[in-house]
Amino acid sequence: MRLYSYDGPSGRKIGEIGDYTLYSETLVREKSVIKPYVTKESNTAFNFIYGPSTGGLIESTLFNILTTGESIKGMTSDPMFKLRELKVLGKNVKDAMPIIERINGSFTASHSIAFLGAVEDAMEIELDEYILMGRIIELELERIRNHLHVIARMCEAAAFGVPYNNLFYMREKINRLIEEYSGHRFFHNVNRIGEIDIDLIGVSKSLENICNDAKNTYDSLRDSKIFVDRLLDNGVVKDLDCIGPVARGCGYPYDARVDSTTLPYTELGFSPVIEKGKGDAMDRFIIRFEEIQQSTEIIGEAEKRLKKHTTRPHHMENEGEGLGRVESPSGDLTYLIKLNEGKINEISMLTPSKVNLPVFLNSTRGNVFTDFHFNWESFGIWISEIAVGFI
């Protein structure tokens, strides 16, 4: 692999991928050990089972909550109720792509670009600037859409119907914008090995009104004492193992866009948005709105560098090992693959939801159950990215 070497630990530890531990600068041939949180027995507390199917969650999962009736003393989770075993081993990349794109529909661009990054690393393919800028724009459009989704879900928990519907209307506008420029609302069949099938000229101009509306909604929510009170001191996180907006919400400048050796974000003037607050749901709320504005600026800069693109033939290695990593809307998303005769021999995936779920569980201790939904939504966790196996 060109991107990573099997040396000693280097940089910041991100998480477990296959039989390895991924750091910000390298892979290590050591399987990380995650110590589960064990709730202490109490004469006054009892276990309350929430899920696996509930009206307040959009995905099925199970939470086992240790509580005295209102205060949460501890929580565990089993996200594997909807385990999906995806048949990709032995397939060529083209046949595997529709499966990878549908692991999490909301993160189609993130999964397809990270997966292809690993494939292109294994095949030793260099990408031209048009493809690099196009993929950056895809990822940032997806980030805007998902941040609008997460904030809308937080508003729903507060029964704030007007901002909830406004934010989902904005998200729908982003979906239609993506379809207009790519041919599909979720970027299906846009990314291929060493190629991109999309024309993004003019997309930044189309974003302006949506982002202005988002800013107005943000200002109104910040002025709502009822809404702000439900987020302040809710789900406080100060955990070096967290990633994505959760990490940036507690002051850590963790962002795969800075570390990327393939997507030239730093050439566009990018630096992470961080919030040096308590690391609570309020800080995560602020980070997401600020990143919506930042993503709009990144798209504008990337669009300026789009040049006329002509497909060129690539020399492709049939065998190799590669790693691809992107900053999805929820944090680091990484694929590690091995190709043999052009087919997938091994594949492992590290998702931000898998990394941040234990952090969320620990953040609930000391909260009351009525604050659960605000905190849960602020993490942006997708069970669909955790309950996955490759066969």
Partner chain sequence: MDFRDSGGFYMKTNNWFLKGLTKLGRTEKFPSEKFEAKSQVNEKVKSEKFMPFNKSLHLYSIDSGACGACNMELQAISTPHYDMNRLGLFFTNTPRHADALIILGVHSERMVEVLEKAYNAMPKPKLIISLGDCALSGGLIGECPEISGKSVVNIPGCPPNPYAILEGIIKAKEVSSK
Given for the second form:
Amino acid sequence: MRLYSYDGPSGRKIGEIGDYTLYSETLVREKSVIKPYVTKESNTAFNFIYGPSTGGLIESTLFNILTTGESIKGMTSDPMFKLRELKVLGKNVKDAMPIIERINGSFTASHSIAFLGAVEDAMEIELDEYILMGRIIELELERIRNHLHVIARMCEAAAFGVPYNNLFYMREKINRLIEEYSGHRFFHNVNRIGEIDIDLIGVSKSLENICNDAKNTYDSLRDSKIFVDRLLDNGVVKDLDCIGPVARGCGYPYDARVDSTTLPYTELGFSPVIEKGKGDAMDRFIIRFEEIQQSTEIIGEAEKRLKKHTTRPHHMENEGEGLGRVESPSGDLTYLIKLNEGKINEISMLTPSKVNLPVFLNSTRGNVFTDFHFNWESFGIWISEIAVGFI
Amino acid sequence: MDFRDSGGFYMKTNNWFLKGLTKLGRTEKFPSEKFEAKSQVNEKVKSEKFMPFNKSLHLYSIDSGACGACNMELQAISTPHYDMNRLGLFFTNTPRHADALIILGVHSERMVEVLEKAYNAMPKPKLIISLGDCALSGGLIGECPEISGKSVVNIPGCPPNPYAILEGIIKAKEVSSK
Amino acid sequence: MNQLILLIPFAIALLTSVVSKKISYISLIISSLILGVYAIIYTGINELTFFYLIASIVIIVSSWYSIRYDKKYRWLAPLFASAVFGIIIILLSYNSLQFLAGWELMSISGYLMIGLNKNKANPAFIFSAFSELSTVLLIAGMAYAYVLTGTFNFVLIPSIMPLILMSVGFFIKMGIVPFMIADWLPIAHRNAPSNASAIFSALMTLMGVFGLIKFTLLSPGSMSLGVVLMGIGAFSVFFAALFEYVSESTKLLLGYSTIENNGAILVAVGLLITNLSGIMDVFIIYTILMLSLAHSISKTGLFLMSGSLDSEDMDTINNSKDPTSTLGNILVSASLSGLLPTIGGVAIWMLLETLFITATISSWIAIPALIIGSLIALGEGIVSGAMIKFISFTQLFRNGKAKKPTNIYPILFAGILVFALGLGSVLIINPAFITGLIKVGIPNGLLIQSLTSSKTTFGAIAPIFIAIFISIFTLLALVFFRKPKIRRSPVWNNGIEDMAGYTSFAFANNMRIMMGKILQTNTDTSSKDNATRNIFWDLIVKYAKLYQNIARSLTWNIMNSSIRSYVSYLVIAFIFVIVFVTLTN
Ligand code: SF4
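So the form predicted on its own is up there; where is the form predicted together with the partner chain?
Now the full complex is given, and it begins with the chain already shown.
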């Protein structure tokens, strides 16, 4: 590993990865203790089951809500219904890549780039600027798409037809843009070791329209008293163990784009947007829209530095340990792998959804049922990257 | 911004209806020329008799182990570019109201019971549509989900394009009404 | 004939109780039968001997139940018998002193019955304290009456003052707000055995009613006192109904139900005291009798029922279903909800009729009558909800794993009795109010009517016809539509086995939210639960503490919860009774 070492805690805590706990500067050999979520026995409350299969959730997961009728007194979840066991151990990187791309469809670029980051770290591959900038653009495109998706889902919860359709219209446009540049709507088969199979020149121009449209929708939504009212004070985050837009909504500048140096975001003049509010759904909503604007700017900057591809990597190790970190749309995404003769020997990952799920569960306490969807969607949690194991 | 200050919200006329009107006409024509239909009809099931679904078709989807992309693409058919409602297709929130069960993703142990329960809860006549390579064959990830009913139409792709999904669902409707 | 002779069989039951529980309970049943027959045959039914009948039914049912129930308490049977003995003395008494002696005997036995659970002496102590308060008030009222009339015998009293004093004493026993300690505290503390609860709730409160009526009939009327009593009664009905609805313990729910019923009776008594017109008075007296009859029998049934369940907490009841007990329970609670054709339905109908007739009278009393009538109607509606909750969570929902409720035949008997009495109410009520309506096919003698004057009818019901109509239409529906086709499909619970539970707490949440201001529901969303604050409970705890502090220093030596000293007190009181019986005759 070139950038990380096993050491005592240093930097901010991110979360559990395999047998270790990841801090922003070190890997600590300790199991991060996840506080079990305790709901006190109370003879006046009863359980309300939501999920695993219901029209209101995109993915299968179960919520067990402790309630006295309207207000949520506590909540536990069982996300392991759709557990998938992925066969990647013992495979070489090239064969494992398509499976990694299918861990979470909407974060495909993040997953593959983080995974490749770990592989390249282990193989000690140096990347040229074209690849780095290309990857940044991929990640930011994915971020824009995901944020549009999340906000659209929040509008859906409010039965706000016009902005809902408007935002999904934009999301579809981004999807088509991605398809136009990469050949696949979800970045499948784009990233390889030390390579990138995508020609991104001109992408920022196509984005301009979408960005403006999003800004209009944002302004209208923020003027809508009904909508804002549903988000304010909804799902106030009290834990510090959150990451991604959730943390930035609480005013913490947690962002892998600044504290992971594999991708040169800081050279593009990046600094994370934060919102010093209460850490409620409204703050997360604002963060997401502002990040859409910011991502558009980053893409513009990165595109300027896209120079024609020059060399392929010549030096490759076969063995080693590597760690790759990116900021996925929902927060830090990290892979830790061990390669042995070019084959994957050990692999573990840290996904933002897994870190943020307990935070979400805690934040629902004191809300009422109707708040649930706004809060849930505002976290942008994907069960597909929680209910997954490697074999 | 100031909506949080002073304990109030600033008022502004915000007519979503008018806003919606200005966005008219975004739905596209089905790109029949460019489009090559890939969905396969299960011939065995085709020979069985179906009550017809001539008019609308109500869909309920279950994620048995998908990566999320299929979910997004399925959901996308309700968005303005595709607008499933003009074709008489609707999503429901419970299998009790559904005509067709759409299965996404690979086989996962704990979802078997859920799939079976949902299929049993659906009123007759009912269809099953398998969406995406995962649900068809397990794709790269695993095995395909097991369920007592047979799927009528398989929509391949990883994930299938929303148009492919629309085409597949309409085909399922046609099969049933023949 | 001196009717005190009727005490002898009860005395025998009391004496045998020391030897054998079973014989004692059986002889109680026989004695009550004698009392009932005496009430019917020798006196004809009048407004006071009617209470003999009610008491005898309640004693029969609860003794029948006790034969199998009373296994583990050594002192229960003697105390039960002595409480009954005291009650019979009250009923048969010729003068105030006998009345008081019976009252005291009943109270002390009650105190000891709660005290059977020795590790919690407090509730028993508080109960006793309030009983003494009631006795003191009665003594004061009776002494005043003695001053006015010069005799302890029951003769007309020229002033309303004794009645005012005594009525507060009776309130305490009736459990009227805010004096529900008598009925409520032992129940809330789960200290009283079930058969004792039935006695507390049905008979002791009935004695309050009996005393109140007895002295009301001896006192002059008073418009203002009447209206005040009506107001207190209506207040009790409404609030007790609300708290009944949100109660989570079966016994607590039933305790509130008692308060609510006694409130209804108090309204009728208040109306009686306002002394309106001749024909109305008779109707009101019959209203009171019907209310007492309905309440006593149904409440006995339900308390006995709650004793045979495996838990007092409605959410954890886990008995398996039993059609017999379900039938008995449904009938009994239909009566308590005021549904026709049960006796409870007839009684509530009569009460509302009296109030609404009063509302048509051109006097200022029309306005309170109208308001009180609406309050009672509202309260009865809530009570129906509470009864549905009780029945659903004790009998209908959840076919549990625990054993079937045992000892159910007394309950079934109570159920059938309230139904039969409802149908037979035309035979009980004064013939002046029984008529027919040939035009619509109701023969003479089957229709109960309420009269505004001796000529004009205000309203009418025919319980038998209601029963007939219900059965005919049910049969017709069955004949024409056959047995309904039922398609059973498994519950769709998001794709998994049913994990969620619907609790009795959730059942009552609508009222908790709607009446949040009154019930003081905790709506703080972040707190653990949003249960209602039991404002009455808080009040009682406050009273109790206050009273305890005052009384502790004074009476600790006398009331030290030792069974022996109380038994000696009991014996002395008994001798006291005998002496007065002989002296006054
Ligand atoms: S078919 Fe492809 S896109 Fe669909 S769930 Fe499976 S892996 Fe994801």
